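Given as C-alpha cells, the chain that follows is alone and in the form predicted on its own.
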Amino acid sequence: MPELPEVEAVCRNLRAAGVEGLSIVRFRIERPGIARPQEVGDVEAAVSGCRLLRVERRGKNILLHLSNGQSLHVHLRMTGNLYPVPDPRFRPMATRAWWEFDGGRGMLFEDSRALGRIHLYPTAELTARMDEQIGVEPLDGAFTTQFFVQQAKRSGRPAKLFLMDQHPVAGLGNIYAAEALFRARIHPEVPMKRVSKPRLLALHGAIVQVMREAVDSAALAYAEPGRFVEGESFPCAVYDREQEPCTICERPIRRITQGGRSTYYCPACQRR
C-alpha cells in the first residue's frame, strides 16, 4: 500500500509537471464506485471548467484544490496512482478517472484493483476534516521532540500501533514504522508511556531520518509517469525479512501480528 513517501512522490511529480494553475476542460470518472455515495455526474460537472489551483498532501491523502472553492480528496489505497500524461485520450484500461486540461494535456487516476477513492468537498470543510483527523506531519517543523515526547507519554498503546495511528503523527505506515522502531532499538509491543525519554528522542530522530530517505527513494521510483515500484531503493532492515539475519547482530528477524498487520523486529536489538 502506498505510504506517505509514495504519496509525497506522486504530489511532487504532479507539481513538477506543472499541473497547478491549469484549467480543467473535462473531468470524467470511469468507475462510479470510486466516488460513492456521491453522484458521478454532480462531481464531474463541479470539477469541469475549474482551475486546479494546488496539489497538497496530508498524511496519505491527496487534496486537489479547485478555483470554485471545492477540493477533490484522492486516496490511492492499495494500487492507485495519479500522474500527468501528454494526452488523456490514450489511457490504460485500469484508468478510473481522468482530467483533460486546456491545451490537451491530462492527468490519470489509474488503479488496477479499483480500491482507490475520489470525493468532492468544500475546501474549508475538507481542510478542517484533515486537521481534525490527521496529526502533525513527520517532516514538518511542528514535529518537534517536545511535541513527540509529550504525545508518547500520554499513550499506553504499543509502540508500533501508536506510530500507525494517524492522530499523533501523520502518514506513518507499516513499513516505515517498523524501520523507525528498529533504528531506535524499541520493541514494537512496548507501551509508549513506558519508553524512556532518551529512546523517544532516538525514535523521533529515526522517524525523521527514515521518512526523508524513503521520500527520496520514492521520488526516484515515480520518476516515470505511470510506473510504480513499491519499496523502491529504500534499504529495509527488518520489514518483510522474517528469519533473515539482522543487519546488526545477525539474529533472525521475527514477525508478529499487531492490529491485523505484520510487524517485523529483531528480538536482540529491540528488547522489551
The other form holds:
Amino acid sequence: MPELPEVEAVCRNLRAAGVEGLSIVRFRIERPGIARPQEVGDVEAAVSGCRLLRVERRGKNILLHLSNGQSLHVHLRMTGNLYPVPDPRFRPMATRAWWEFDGGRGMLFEDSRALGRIHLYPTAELTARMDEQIGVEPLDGAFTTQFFVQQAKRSGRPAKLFLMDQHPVAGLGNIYAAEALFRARIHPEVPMKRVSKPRLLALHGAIVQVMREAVDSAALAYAEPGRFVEGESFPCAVYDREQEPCTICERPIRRITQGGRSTYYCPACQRR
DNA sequence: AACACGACCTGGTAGC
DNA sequence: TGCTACCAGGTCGTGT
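How about the form predicted together with the DNA, since we already have the form predicted on its own?
Then the entire complex follows, led off by the chain already shown.
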C-alpha cells in the first residue's frame, strides 16, 4: 500500500473528513511494540486531551501536529493504514491504535503486520529531523532537473537503489521506482553516475509523471473513506509482472533481486 | 561509503 | 484438505 501517493491519499482523506481541529478525548495504543522504545502510557497521556491541529506528509511519513507543541510521527511501513471512522468504537482485528474525538468520531491505525510505528516528539524536533532525513519531495518545486542531475552524478549506487533511498528524493518505494525506471528506459542495475544526462532528464520527468498519476489513482481509490475502491489503482507496466509481455516490445518482463527486494524490468527496453 | 543481510511482523498463496 | 515455503508497496541495525 504505502508509497508517497498512498500516504498522500491517507492524509487527504483525513483532512477531507475534517479531523483537523478536533479534540482528542482519548488515544490508545493497543500494541506496545509500535511505539517502542517509547512508553505507551506516556504517549497516550500526552496525546489525550489535545487538539489535532494539522495533518502533514513528508515523504512516506505522516505528522499529526498537536496543540501541546508535540506531534505524532506515524509511519505506515508495509501494511499500515490510518483513517477516520464515524464510530470510535469500531475496532477491526488489526487495530493497533485508535483516537476518539470530541463529538463521537474516531480515527484508526490499522496494520496487519504491525511493522508500522507511532512515536511522539516535540514538533520542532520532529520537523527538524524530517528536514535532515527526508529528501526533496518529487512533486515540489524544489525537485528541479538541476538538483536531480547533481544528486545522480555523485552516486555510484544502482539506479533502483538510488531511487528508493529517501535521502536524495523522498517517497519512492519498490513499485514506483521500478515504474519510473521503465518509463525512462533505464536498467535498474546501472550505477547512477553512469546514466547519461538525457536519460537523467527523462528519469526526472518520469518520476514526476508517475507520482502525479499515482497520487490521482490513490486519491480515487480512497474516495470512499477508509476503503479502497477496486479498479482505481495505478496500472503498473512492470511491477509484479514477471514473464508477462512488455507493453512496448512484448518481450517477457524479468525479475531480479536488489537490496533484498524484487526488481521488475524489461531487459530489452531498459539497457545498461 | 557502500553493500548484504537479518530483524521486525502477519497473512496470503503457490506448490506439493 | 492440509501443510510448507516463500513472498509481500519499508526501514533500521549490524557486520563486512
